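So this first bit is one chain, no partners, the form predicted on its own, shown in structure tokens.
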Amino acid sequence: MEHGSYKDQSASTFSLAEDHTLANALRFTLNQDPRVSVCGYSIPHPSEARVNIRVQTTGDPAKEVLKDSCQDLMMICQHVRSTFDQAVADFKNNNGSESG
């Protein structure tokens, strides 16, 4: 759910059903963009599974920036997989290779 206004859309405040796993890793992609001039989260309270992320940015739509951190977010992370992926087929090859 966005919260914002409807005059200036560069700033806006997106309330998620999530935690700080993911809002953590969103306030670094955000802050990586030179769009995003300021960038943060907060728990409204610790029993509820919900987030607050303020968005302000330096002219562009807040709602179109946030969606292209999550989109950056999602390839840092298949990147990351692959990489992993990649380093334990190489470990099962070389550790095979040494036991036979």
Second form
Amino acid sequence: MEHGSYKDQSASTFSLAEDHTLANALRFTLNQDPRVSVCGYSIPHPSEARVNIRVQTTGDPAKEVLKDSCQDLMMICQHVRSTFDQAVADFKNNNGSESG
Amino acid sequence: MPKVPLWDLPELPQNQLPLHLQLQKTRVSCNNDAPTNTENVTYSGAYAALGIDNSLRLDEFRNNFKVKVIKLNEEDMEFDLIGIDASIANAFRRILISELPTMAIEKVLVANSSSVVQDEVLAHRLGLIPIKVDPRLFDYMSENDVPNEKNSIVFKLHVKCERKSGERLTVYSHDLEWLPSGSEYVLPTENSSESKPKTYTSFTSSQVSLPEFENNPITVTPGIIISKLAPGQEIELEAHAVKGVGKTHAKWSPVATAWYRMLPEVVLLQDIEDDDAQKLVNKCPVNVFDIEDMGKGVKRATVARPRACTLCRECIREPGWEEKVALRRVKDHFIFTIESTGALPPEVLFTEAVKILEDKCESVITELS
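In place of the form predicted on its own, the structure of the form predicted together with its partner chain is requested.
To see the whole picture, the full complex is given below, headed by that same chain.
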């Protein structure tokens, strides 16, 4: 759910049904994007699983910047997964050949 | 850091930060009273005045990111993630603990219990027993669903402590028997004219016929004490297990626990020799320091095992030592430890956790489009 202005698309607040797990990671990738001037998140009430992510950009629509950051986070995750699988396979090969 | 005049600062290549800023950006300084520099400098324009770009470039991340596996067996693993930010490492830890699904006993049908353990306490204990089955083979069961072979596992427990034995009998978790054909307790119905009576579950086929379970019966972790019975006491019950996540109840968490710490870095700011060196080696409870013989009777202290440092700060506790030894943590090097309860091996757990974070991002993208 996006709370913003129709006239100025560069600043809005996104209210998502998430928690710190995704919101902190998204805040990190958003901050690293050069188009972002301000970004942060808050949890309105701890009993309700809702997080408000505030994005203010230097001109680009905030929705697009948030979507791009989600894509970046997905690429990071995919790279982590492939590197991890490779490292586990290497470890098993090295230790399998030593003990076997 | 000692104050150095501007013209004495070392020359660095164009796109590198000055050394004191690099230290601030990449290391947590663990001082005697409290750690400083704990915040991560994530803003892309943080060093814009110096002309240095702090933004995330995926190709740079791909080149610098490394994973090193230190220990790996069926129960636990220890590995290093190098070059990643704390928020993402924490996201993985949170998902490992609370959002990876497992199977755990949820409903207990007690037919007979004359033990001193109350029914609800017994049911609570049964729920906490880890079930060694891959949860990906099962579906979630919602409230309207009928329990069938795709969403539940049925166990039976029938133990009796014989009167003539005279001793207490301990009921262990391996006394639970798996019933692949479903529940054996008949639902109370009015007309008993049906050929096959309806039970509490509706298994259309036996779970043993599925290829995954043919030679691989579903077991629970053995050796866990459920209850103790005195002579003459008996427990007869059926336990139904369903799929859930740790967020709902901790019994569905697939890890005993999962944690990470940042790599400690111990730096000797001055040369520490002879008596001081011996004092330093004696102070450290985990033997981080070693004595090196320099020849001519001069002994110097070196940092041999910084990874073992537990940051107890014994080496900097006494006055004057803080200028000699610097304790730091590397902000983007995480030593992860995952201890699995047995349902899935730890490397599979981590891969699933990363997949779940990807799925979350995807659902946000579809919600916004």
